[in-house]
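The chain below stands alone, shown as structure tokens; this is the form predicted on its own.
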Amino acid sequence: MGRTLLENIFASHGGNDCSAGDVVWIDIDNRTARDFAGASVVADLEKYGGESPVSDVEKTFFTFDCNVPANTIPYADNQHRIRQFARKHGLKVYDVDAGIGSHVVIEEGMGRPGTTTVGTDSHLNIMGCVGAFGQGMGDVDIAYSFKTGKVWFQVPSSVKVTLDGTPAPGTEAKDVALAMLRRFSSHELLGKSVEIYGKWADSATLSDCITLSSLATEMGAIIALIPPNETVLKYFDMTRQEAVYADDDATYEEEYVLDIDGLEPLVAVPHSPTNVHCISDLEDVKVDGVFIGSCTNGTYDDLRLAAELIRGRKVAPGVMLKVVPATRRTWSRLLEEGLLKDIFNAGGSVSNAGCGGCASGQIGMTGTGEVQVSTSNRNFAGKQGRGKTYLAGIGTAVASAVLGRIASISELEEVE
């Protein structure tokens, strides 16, 4: 019997001939902790790790992205404690200027197809975007991975989702993800490893894949794995033979087909990412702010699209547009190409690389009664402040910022 994609990744990392339900010990290629919970990892290692608390300094590092630079004393204390520990043991710190940790892992080439990554980020399963395994875990488990280079997992069941058809023009990866959330909610894929196939997945850009896989957590899935297509392989300068795929005769617990042919842009309404509606149902909703960024929609491709759409336009009076690039590398490229100027000239505010408002730590918080359109992955009550957050793609976010209400990209007038 053939193995699924996740089972093959596990098998190549010490899991041998594993299948759903087995408990296996997995070798971890990238052992990380971020500024959130990273200090707890340090405390565990200082208490129980002995004189040599890290097994491999080349595979172990910290990422600061939740609150950067720290704007609270507790975060400043945590980050400083982590820096001191890292200096003592020769560990790399991707500090407050680096950006979102999961994106940095991909940019630096560490999170290549077929690799394994764990950390204290609940969205580290975003690594499924390149056909790799990633998982957010508690501080004790991450401390153990620092010390030993291994973590145990119970192999989840795998399901296969085939995306059938081609979305309508103006529809983005975020809308495809929202279509999946609308179809499966947060329970049907609960605890599953989801493999995504179809014409859309075969032609998706790396940014598209990042967006879709970043919402696996909201679907209740362990991970959403997209088998590396030619675009992703080219990014890592890899061949198909070097990546990991499911066997042709792999067996899945369930196989689904989701029709996305002609799919129009969607919006998730407060207070759940699964509360998905058509934009036409929400055109009377006035907005006070728009947040563009996060691990879901903070890539260069995402923000280039935002800049191109808003070029020559103005943010509506009384609306705040807040933009946060995912990484320093993205920020630098946008700066060099003049794209940040387009956002600035339109009336937008651009902050330093990081999670931004999505992490409840920096730019993007909402006040009581405030309505915000956000390109992030969660709109739970209190997640991005005390207001109401609607989740959408880049086109919808820009159109909403310009028109002052929830609006579709198709509603933007041509710039003369």
The other form holds:
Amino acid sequence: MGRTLLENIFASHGGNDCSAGDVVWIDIDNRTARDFAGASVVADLEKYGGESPVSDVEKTFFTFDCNVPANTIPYADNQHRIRQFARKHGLKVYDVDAGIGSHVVIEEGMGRPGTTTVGTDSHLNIMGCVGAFGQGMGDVDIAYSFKTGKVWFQVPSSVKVTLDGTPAPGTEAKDVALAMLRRFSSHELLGKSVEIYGKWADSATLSDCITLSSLATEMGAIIALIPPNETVLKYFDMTRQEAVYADDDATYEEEYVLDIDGLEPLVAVPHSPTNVHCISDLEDVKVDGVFIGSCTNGTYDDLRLAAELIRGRKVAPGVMLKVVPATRRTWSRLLEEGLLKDIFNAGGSVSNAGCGGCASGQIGMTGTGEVQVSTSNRNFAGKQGRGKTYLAGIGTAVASAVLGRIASISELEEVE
Amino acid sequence: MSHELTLNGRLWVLREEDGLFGDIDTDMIYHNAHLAVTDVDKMGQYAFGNLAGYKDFAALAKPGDIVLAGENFGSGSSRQHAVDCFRALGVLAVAAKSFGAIYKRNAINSGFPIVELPGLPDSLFNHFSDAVLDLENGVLTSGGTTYQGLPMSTVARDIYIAGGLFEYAEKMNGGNSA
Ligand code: SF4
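Now that the form predicted on its own has been shown, please provide the structure of the form predicted in complex with the partner chain.
Below is the entire complex, every chain and molecule, led by the chain shown above.
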């Protein structure tokens, strides 16, 4: 019986001939902790780690992204405690200027196809975007991975989702992810490793793959794995033989086909990412603010699209536009290409790289009754303040900022 | 802490109207009002303090008890308190039809035994009956009835015998031969 993609990644990392339900020890290529819970990892290691709490300093590092630079004293204390530990043991810290940890891991080339990454970020399963394993875990598990390079994992059962057809022009990866949330809600894929196939997956850009895989957590899945296509292989300068794929005769617990032919942009309405509607169903929802960024939609491609759409237009009077590039590298490219200027001139605020508006209210919370359109991944009550958050792609976010109400990219095109 | 693979105890059967109590989340097990407590010994008093019908659990439970529940025990947040509160009371193990994924990790990592009994008929076992729980084979026996659940994984057994994840690492000589 053939193995699935996840089973093959595990098999190549010490999991031998594993299949669903087995509990196996996995060798971890990238052992990380962020500023959230990172200090607890340090505390665990100081308590249990002995003389040499880190087995391989080359593979172990911290990524600060939640609260950067720290705007609360507890975060400042935690970050500094981590820095001191890292200096003592020779570990690298991707500090407050670097950006979202999971994106840094990909950009720096550590999170390559077929690799394994763990950390304290619950969206680390985003690594599925390059056909790699990633998982967020508690501080004890992560401390253990720092110390030994391994974690145990119960192999989840795998399901296959084929995305059939081609979405309508102007429809983005975010809309495809929202279509999956609409179809599967948060329980049908619960605890599964989901492999994504079909024409869309074959032609998706790395940025598209990042967006889709970043919403696996909201789908309740362990991970959404996209087998590396030509574009992704090229990004890493790899051949197919060097990446990991499912066996041809792999068996899945379930196989689904989701028709995305002609798919139009979608919006997740408060207060659940699975509460998905067509834009045309939403009647005249006035917006107070728009946030563009996060691990879901904060890549260079995302922000270039935002800049191109808003160029020569203006944010509607009374509406805030907050933009946060995911990483320092993205920031630098946008700066060099003059794209930040387009956003700035249209009336947007641009913040430093990181989780920004998604975590800890770095660039603003919503007040009671405030309506925000966000390109991030969660709109639970209280997550981004007391207001109501609608989740959408870049086109919808820009159109809503310019028109001052939830609007589609086609409506934007009518605005001069 | 006991590292026995066969546990003898008294069965605490958690029920709601239509059978074994299901979907007991970590807030019902250990309410978030008490998360600041860091001393494990002080956690016992809050066990099930927010579970309808079982708020007096901590007062009535005895060392040697084995908790039996329905589906999805320990869903919700990742708090370790929801495992440690049982340890503080001397509860030997929790058996349930299924467990929340994070709860399972936390229990295994801290060397607290849990046994999964998928498909367990709701009225097979009686409250406060004497029971024998065979962890390794995942078998619960009580009142002359036996139910075969899932055997403990090798990993869970090794961590349990070592007494916890870091104790296991120690034993494995820094974990290099894990
Ligand atoms: S952007 Fe938001 S969801 Fe993504 S890693 Fe940061 S805090 Fe988590």
